[in-house]
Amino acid sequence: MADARREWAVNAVLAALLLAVPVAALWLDEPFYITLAARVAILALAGVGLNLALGLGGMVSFGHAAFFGVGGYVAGIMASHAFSGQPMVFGLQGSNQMLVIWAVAMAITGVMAAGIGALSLRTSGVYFIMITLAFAQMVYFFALGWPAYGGDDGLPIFLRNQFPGLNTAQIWDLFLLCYGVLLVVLGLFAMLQHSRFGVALQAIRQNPTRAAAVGISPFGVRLVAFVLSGMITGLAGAMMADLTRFVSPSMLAWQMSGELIVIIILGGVGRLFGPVAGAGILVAFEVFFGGLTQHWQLWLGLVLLAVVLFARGGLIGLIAGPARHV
């Protein structure tokens, strides 16, 4: 219970700590610290979305840079048809709605991840991780060769996409809104973790043979999990689009699905706020250790390696103890 308590305690610190750096920001007049903020929100967003796969099912995707990348181009096709006028296909009208594009963003998302999954889940260990990957560089160089929607060049959204009673123009009110959907997600995450269906999930996990002597279905049980953390995924893919206003292959690559995997072990596999810690831990790097250095992922690198050999609970397991298993 004390090891619970000290958990919770830690997340209610760094809930706090991502509200109150863009709330300084605010009143310092210092736009890019909530830009930062918001990225970190958008980041752990989607480390929530791989957490559901790797933390609470086992399941190591080296795959979600697709789903992250095609919630992005969602975003910006639907909103470059808006700004343009001209129907997508089958006649269909863009959108500049928030909600409407990431409802659309989560279903192609869910599609795919079901498509993927249905394949990938049928092998294990770094089978599965080749073909998550193998998924993923094919939705890449599709990308890359599509000059439609601006291929090795990206595409613009010239106009942020807009959220109903909000200004999403202004930088603090769209982070305001990132930070909403994450505290929402995160809340959903913890809902899942605990329910039956979470319980089974982590079941799968440690000793899938004993869960189907019980009666539990782990193909059944992890490709649900795979398709609501591929539409997390494409979820935050699509808020990142409308927070850079650009879309490009990038958001594709194997390096975006390698970033997530270390957003967790850095905040803690299976922990709730571990993407936060993580994605803040990743972008605090980027940012200032990138401002003095060129070779900041060789810092990174080091602080990962100590993570993997001394603290296998990331910075949340550090701090509050290990984790209480199913």
The other form holds:
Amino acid sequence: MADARREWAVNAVLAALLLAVPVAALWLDEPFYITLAARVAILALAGVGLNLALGLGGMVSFGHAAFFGVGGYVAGIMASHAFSGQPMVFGLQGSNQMLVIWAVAMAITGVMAAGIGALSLRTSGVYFIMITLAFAQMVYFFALGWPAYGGDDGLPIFLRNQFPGLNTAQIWDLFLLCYGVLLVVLGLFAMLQHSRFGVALQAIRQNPTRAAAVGISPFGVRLVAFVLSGMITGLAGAMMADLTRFVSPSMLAWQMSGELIVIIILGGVGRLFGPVAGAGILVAFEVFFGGLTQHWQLWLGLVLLAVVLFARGGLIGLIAGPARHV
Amino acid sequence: MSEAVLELEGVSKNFGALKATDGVSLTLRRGEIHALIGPNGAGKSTLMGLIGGALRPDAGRVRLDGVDITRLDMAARARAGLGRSFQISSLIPAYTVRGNVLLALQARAGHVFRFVRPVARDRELGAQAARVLDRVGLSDRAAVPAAQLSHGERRMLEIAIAIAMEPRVFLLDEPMAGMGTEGARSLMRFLDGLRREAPILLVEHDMDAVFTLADRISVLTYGRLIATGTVAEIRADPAVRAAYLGEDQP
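Can I get the form predicted in complex with its partner chain as well, since the one above is the form predicted on its own?
Everything in the complex follows now, all chains and molecules, and the chain you saw is the first one.
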């Protein structure tokens, strides 16, 4: 019980910290740090998506960049059509409304995840890792060779998309939006984790034969989790496009998939606030060590190695002990 | 008392040239314990796999309450009413004893795709789990993760999970394996009563247990059934004695 309370405390501190940094930055008039905090929130959101598949479901997807990048391209493409006034396919109009863009991004990434999941989940272990990577690389090279939307130059978003009641051109408003979405999705994740679905999913991760023997088909449960996972990461991609006002194939690259896995491992696999901790650590490394040396990723690698060897539960596991289950 | 709940008809399975299961037909009747015995390598585990759905037969039919379940996978057979325990305990290691039973209960309730209500706060499932754990004597271990249980406790949790499923048929694969004398004896008493809830197909190496519990015994060697009968018939069967029980048996 002590561990459960401690995890709550860690989560609260992380949530408060992610809010406190931009508040301080706003007060000190340092908008760069507000942008960073928004970046942490969005990467954490993408991580929450992956955490559903990888952490709860044990599906080590090395292809989540596909969902992240496609979410980004949906935002970029819809915004560019809204800007130019030209219709998209089938005469559909673009949009500069985030709510519309998010819905489309999640619908498309959901369908993608259903297709990729249905094929990939016939395999497991290393084969699953490789097949998800292969799908993501297909999407990557498709984007690279699609000149209509920038090809390898990427696609700028000239005017940031809008959200009712907020002035998204202001970085503080945009941060609040990202932070709010992150908290809502974390709430949904927590709900899912403890529901019948979540209990079944985590049981399947540990022992699929036992789950089948009590009447739970592993495939269906895993597929639904994979789809939800892809949709969350797709949503994060759409938001990242609006934060940077730029989409490029690098969002779809395998390095992005790796970054998301690193976020999960650093923070704590399967832990509610693991992605928040992991995204915070990653961005902090990038900023502080990136300012000192070009080779900051070497130091990140060493930290990752230490976590894998000595602190399997990531930051959350280190502080709050192993996860507790029903 | 004589109607067949589980029925195998000419079930065969080959692995390459090896006939692991060769035209096995047997029935499990309401209210009985039917023991399946045979020397090591006789194909008992293969046959259990074919009944449980881990393996698909090359030929033959498996029927449960008259319904053909031959083409169903393991999960579908479990939902159809096969409750099984494994030869080597197969549990959800990080889940508590209670959590393992809850998993079986929620699967039987048939709503895996429920995303909102926390399982741990479901009073009805909780009460059912408490009743099941009370029956197998694991109540005071309810909050312990399955990974921390002793071997004997794991065996009992396997039984508890099967009971929680309220199956039409129990498939118990060496439930007493590795249990101490005392544990095995109390499990025998428990199984003796359990047959009234649903018939039991029992694979067991402990011959004392088999001869005490079984209403009927089937003997498997080299994938074939060489005899089925009551305890007395099996004891007296010359083929069985030659193939399995050895010369020194009474």
